[in-house]
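Okay, so here's just one chain, in structure tokens, the form predicted alone.
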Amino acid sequence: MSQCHGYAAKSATTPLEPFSFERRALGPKDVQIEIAYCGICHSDIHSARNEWGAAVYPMVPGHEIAGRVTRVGKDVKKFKEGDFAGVGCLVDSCRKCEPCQKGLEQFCAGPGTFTYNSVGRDGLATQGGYSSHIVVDENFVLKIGKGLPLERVAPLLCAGITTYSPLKRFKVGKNSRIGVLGLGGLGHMAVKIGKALGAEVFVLSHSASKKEAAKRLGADEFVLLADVNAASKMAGHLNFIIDTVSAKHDLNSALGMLKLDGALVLVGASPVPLEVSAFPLIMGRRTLAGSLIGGLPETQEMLDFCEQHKVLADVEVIKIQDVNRAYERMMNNDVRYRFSIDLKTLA
């Protein structure tokens, strides 16, 4: 076992506070990471606060991981010490199932193991990012290319394979209209990865205050949802829309703007049900559909695809110690893109 030092939630009401606890003792097939840089997550926020439910105290939060292997188990393979590695949303899954086959280990039949809020099967609670250091099986870790800025890729391990995935899922490229709807930690990264594919890439968002920061990521166009006439003008524009918003919205309106065999994909997930009518599906063979994360396979495919086309998060790089307030201006829209943790503040 090893001693690590974070910061955990204590209840669903309580802020965030310096927390010690100890990690598994490192396995055979086990790789420790020394966490430079944690991305923070809305879903981090919503477990610590157990707005969805079956969340175990202490939690230590924290899916975007980023730092350096410190050692490695004796048939460890694929890392060696000073190997940059990142750590998603998985340590683990039962590895026999079909989707764990399928190298698509989120949706393990096992279920999976979460990064945190869950249990290994060693019986203990996982614990997240926000911490000195993580031990995770060789098997779910992922290379990062060094030279690269990890308070900027910590990110892309969850919001970047969160949109890269239905991105590929649905074969978006050159020939691809595709809309983002919400600009947002998710929606950044989709206007970046969906130009990088040789999209045309179209935000739709209800606040003009957006337009500019749509054009600074690489977006061709900016539709201002609030304007009827520019909004009127996209009916039958799109091949494919990524929803990234995770408040109650108006998909059918979305629905209208894409061709015949369109899609719309969910990623963001909305707290209250959402109204879908039959007709916009019906009437152009449309098609609704949701999206998690990526497997593993993937999710290291996304990591090698943003190294080669220079797609990094926009962050703003915190102390730990901000963590609370950081919270709270994530809840009020105010950080552009993501918060990314400096884990070095926890000294």
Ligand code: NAP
Contents of the next structure:
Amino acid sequence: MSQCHGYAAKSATTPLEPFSFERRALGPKDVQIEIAYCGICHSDIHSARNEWGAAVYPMVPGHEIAGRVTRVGKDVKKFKEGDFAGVGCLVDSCRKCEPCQKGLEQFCAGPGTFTYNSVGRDGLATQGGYSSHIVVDENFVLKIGKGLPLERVAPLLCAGITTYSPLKRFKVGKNSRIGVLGLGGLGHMAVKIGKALGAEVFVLSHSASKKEAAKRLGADEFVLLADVNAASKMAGHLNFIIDTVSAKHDLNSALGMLKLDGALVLVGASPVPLEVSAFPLIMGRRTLAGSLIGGLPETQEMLDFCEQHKVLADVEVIKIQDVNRAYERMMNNDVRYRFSIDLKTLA
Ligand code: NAP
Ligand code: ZN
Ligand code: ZN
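Can you give me the structure for the form predicted together with the named molecule, which would complement the form predicted alone we have just seen?
Now the complete complex, all chains and molecules, led by this one.
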């Protein structure tokens, strides 16, 4: 066992606070990573505040982990000390069920083991990346190119793969015209990855203040949803929409922006149910779908793609002591576009 320091939520209503706990002893297939940076995903907030139910405390959130390998078990093949490495939302799965066999470990029937708020094979509660180090089976550790800025790579481990996976599944490419609904951490990655795949990208936002940034991030057009004129011009215009909104919002007008046979993929996980009218779906034979992060092989593919296309997150680096303030700011829609915690500040 090794002593680990981090920040934990002790209840749904109290601020995160310093917390010490034990990580399992390094097993033969395990990699120990000193965490350099961890992104703050809105799922961390939903989880820490128990907005989805099922929260177990104390909870150390964080599943956008990037750092350096400090120790490897005797049977580890993929990593050596000093390598850059990443950990996303998953740290284990059964490896036998059909989804696992297909490299879709996020849908493990086991079920899979999530990076925090889960119980590992070792019987210990899993604890996430707002901490000094983590011990993970090498099969669930991703390779990060040496020399990349880890503070900007960390968010790819969730925001990157969650947007890359459905864009690939729906074959977004050069002839696609896509909408990115909600320009936050996930949304800004969807813009960058959509552009790297060759698509024409429309940002569909509730915030007028994001117009300049949307263009700077590479979007071709910015549509303020409150501008009825601009929004109505979008009717029947898009092949695909990725919906990253973290709260209750209007799905039906977004569905109406799709062409015949277009698809809207929901990745945003509003704690409150969304209302869907039959007609915008029926009339254009449209599809409403969902998507959950991505499996391990696709996560590595995404990291390699982002390295090749020079896609990185836009981050505001913060000290761990400012994590509660960052949560408040994200809940007030005041993040451009991801907070990345510098874990050196734990010391
Ligand atoms: P975020 O950075 O906070 O961004 C969410 C965006 O949603 C905001 O920037 C805002 O965009 C829009 N929004 C927020 N509150 C709103 C409201 N009340 N009404 C309308 N629009 C609102 O969050 P994130 O980290 O990108 O995460 C987004 C969602 O995806 C969360 O629910 C998270 O749990 C979920 N998620 C899902 C997966 C998955 O695998 N499916 C993975 C990671 C995260 P505009 O101002 O531009 O409208
Ligand atoms: Zn996440
Ligand atoms: Zn499985």
